[in-house]
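As a starting point, one isolated chain is supplied in structure tokens, in the form predicted on its own.
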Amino acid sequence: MIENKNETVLAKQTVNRIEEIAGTYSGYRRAHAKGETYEAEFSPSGAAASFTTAEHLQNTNVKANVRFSNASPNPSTPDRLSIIKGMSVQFHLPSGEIANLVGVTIPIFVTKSPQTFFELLNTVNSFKEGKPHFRDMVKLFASYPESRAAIQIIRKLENTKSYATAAYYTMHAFYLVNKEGNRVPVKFEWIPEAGIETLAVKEMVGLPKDYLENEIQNRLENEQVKFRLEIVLGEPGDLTDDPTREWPKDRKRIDAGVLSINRIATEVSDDIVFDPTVVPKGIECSDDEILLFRKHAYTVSHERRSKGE
């Protein structure tokens, strides 16, 4: 109980700091404020069924809601200025339960502990502008060497041409659990069927602030947007508690199925909480402190926006 209380206090402090840096926008998420939710259907391949009892990874199609977003806490931030994009999926399982899978366009996180993340927010102010300035990078690397890899990825990241042409990574490790109780560490990736396409700086000139929402809406008028769910299998020695480090590229993968996005979810409230720790039977959260902390931060954010704060 004391641990949970401490985590709640730190979550409030962290959300407060995000608001101090980026401002407070009544009724919006404290991160990934600008986004749109879509109706979708997931068709599992069945290839993961021997690894897990999770309902949506067996042989039955399930409905889903998908929210694409840019990472900024400011809902007015133009898409081109928020370099990291998000794709959150909520599966509606046959049992009536839900399962969430939250991904972003970088494979790792900037810290491995909630306390360090809070301290980092007190160091770097220019994150609100999409990419940290060089002077902030120097200060950051000196104080938080674990953040080096993620910041370097962000600095090199190019804007995606479409929400439909980016790969999205869960960053955190989970466990698949089968009917015998065997557990295997995994990470999840959404791979676009349309391929990966980015925009050069000169191609960004003159784009409307909402170019990504406009593009995917036009795309959906002519075709479904599809992603393959790839499950990366961890091996002994692969860290499950450190989201700042990638697993080796040669890890085996399971092609777990295809997500087909159909249309804007006009009857779905944007009040959905895509808490990444909400997983079904057959999937377990790892001992990643950042993953487990996100539940508390999401709760604080949801409470504030549901009150119109």
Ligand code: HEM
Given for the second form:
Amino acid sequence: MIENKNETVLAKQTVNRIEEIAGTYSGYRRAHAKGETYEAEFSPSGAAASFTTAEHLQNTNVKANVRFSNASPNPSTPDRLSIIKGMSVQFHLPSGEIANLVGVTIPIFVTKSPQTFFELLNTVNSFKEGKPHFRDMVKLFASYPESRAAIQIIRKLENTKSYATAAYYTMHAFYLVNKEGNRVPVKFEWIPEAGIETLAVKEMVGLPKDYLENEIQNRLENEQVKFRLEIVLGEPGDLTDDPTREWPKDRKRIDAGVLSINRIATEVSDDIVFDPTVVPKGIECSDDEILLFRKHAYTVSHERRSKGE
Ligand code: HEM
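Form predicted on its own already given; the form predicted in complex with protoporphyrin IX containing FE (HEM) follows:
Then the entire complex follows, led off by the chain already shown.
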């Protein structure tokens, strides 16, 4: 039972529950524990500049750090067994501000509210391996109709061939705000310049535990890894507070620029927190409860891992 609806209390309870299910790994993130950070540069196209005053979406290149991860809370989980992958981007703006964009390889989330996510964690033990078992799915579908769409997507998801060949979705709605103060709801997507490539089950046989980290390291020795930032423009009636629902596919998109990843970041501490609510002037968070709750859950995880717990 939830003892208190206060977000900080619920965040602690949620992180405790993740630890009970998946184990505690001292010093590691309580989700997306296995990952590496890379140095990158973002080159904006300028096409979003009339929608937002955000510095990185104007006309000047900005430095960024990118962390690729597999979603498991266990840092020993082989890349192939944790089907959802993460791409976290932190832009370092000329003014000193930071802008985060945190994406994963599925476009929608399993619950609309943090309370339901916590309850769902209590129902589904098999989530720790990335894919729910059939018996848990049946239970889940009956109890949580809002989770159906995301669970179906996860069940059909194939492993990506490379961190460089997946699209990453930041899921939540945000607002772009321009200098006249006009606000437009948007979602962000990273589209790989190398194209989408997944692995068939038979291609997975014998893959090393770190196949994705090894692959991107080899790739970066020969080329930059590039992603286009697409900004999807919401229209009246598109939900801004529900990450379990996709917006219609025909929404207009802005081609906002290209992120070029250069090399592994040797001078960046793993202490970095990719809190998705850290947005610069010109971007605002929406009223999505999951988005706003993540700040608290990530703080709890960071406090524990930075103390070596
Ligand atoms: C109730 C909802 C959620 C909870 C409780 C949660 C929990 C966590 C926690 C505890 C961490 C580790 C943070 C750290 O130590 O720095 C994390 C990382 C992460 N989460 Fe979530 N999360 C939630 C929703 C989401 C959603 C909707 C996405 C989709 C974009 C997402 C993507 C990620 C990614 C990519 C990371 C790795 C960040 C990094 O590279 O440092 N999470 N999550």
